[in-house]
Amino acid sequence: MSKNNPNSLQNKTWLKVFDSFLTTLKAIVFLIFGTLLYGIFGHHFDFNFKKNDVAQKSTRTYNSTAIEEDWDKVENGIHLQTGLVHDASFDIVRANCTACHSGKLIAQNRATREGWLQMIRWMQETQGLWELGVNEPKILDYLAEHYAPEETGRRANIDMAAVEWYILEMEED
């Protein structure tokens, strides 16, 4: 092909204007991917390796001989992980209840039996919690009988023979 041929010199822009296009179109690409990576990854995916090595050479340690130690340590009848008292029915209860959310919402709240159970069925209702099935009366009688409503009323009334009474002698001017 000569220089003179116009299908050449179309040939040769077109070739560059694809090229540039193709350039254009994985830049667009990558762009793209990155954002999506962000998006996934969030603040997780840095470049910084600075920040890897600080952490690297960081001094904090952890004793995971002790943390294995107290997950299933009791304490006075509590088991200190949940806070759940601790009795026959505590591994059914923590494997049910503490699998969504802490055993320190259960100990903070009181209810009867009926009262449990009325929660129990809106946590399946609208929580997500599923068919407790033979478990459902184990569960029930520990919260009924470690989380009842606690009959605190008034204070004892003063034993008023026991008070060592005085009188209060008031200087008149």
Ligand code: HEC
The other form holds:
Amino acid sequence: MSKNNPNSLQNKTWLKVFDSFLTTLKAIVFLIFGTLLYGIFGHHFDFNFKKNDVAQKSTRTYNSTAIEEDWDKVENGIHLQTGLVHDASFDIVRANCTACHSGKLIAQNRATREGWLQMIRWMQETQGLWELGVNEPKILDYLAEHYAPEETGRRANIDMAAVEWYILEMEED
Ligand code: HEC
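How about the form predicted in complex with this ligand, since we already have the form predicted alone?
Full assembly next; the chain just shown is listed first.
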């Protein structure tokens, strides 16, 4: 008995190895079969997806053209599509400043000419903004004029001295 034990143990180990080999084999066969099935029938799905894509794209283009036409308008001095003030320098600003982000990001910000210059330098150093060349002073004039800190885009700073402070009482049960 004690002599047979090692043998049967060995057999068991061998069986385990064989079993896991079979499992691997099954997995491989399953994969191959799946790939084959996809190869044979897959194009049906692809075909449907593409059809949907095309259908979606065409409606979208249709809509967005209509919207763009509508948006390439100026109302109350604001170019609707970019949200930027429309004046003589607008085209330059649009060409140089709305390629990477929305014009609304610009319209939301206020700064002095110096502040705008710093933002431009920051984008040139870290974000890949190109040299603006002869357009730079024009763009800076535009920004400093329309997006200066004094404008009413932001609420006034809180006058800390004028605020009446009170202690918020926490209720304790
Ligand atoms: C090459 C790409 C690129 C171009 C062109 C570009 N910017 Fe930017 N700008 C960025 C990136 C990137 C950010 C960071 C956006 C973010 O934080 O989501 C940014 C941020 C800003 C901000 C927000 C800064 C802040 O503190 O939150 C302003 C304002 C701005 N840009 C103005 C401009 C102006 C004005 C121009 C034209 C002179 C311009 N950008 C052109 C890439 C560009």
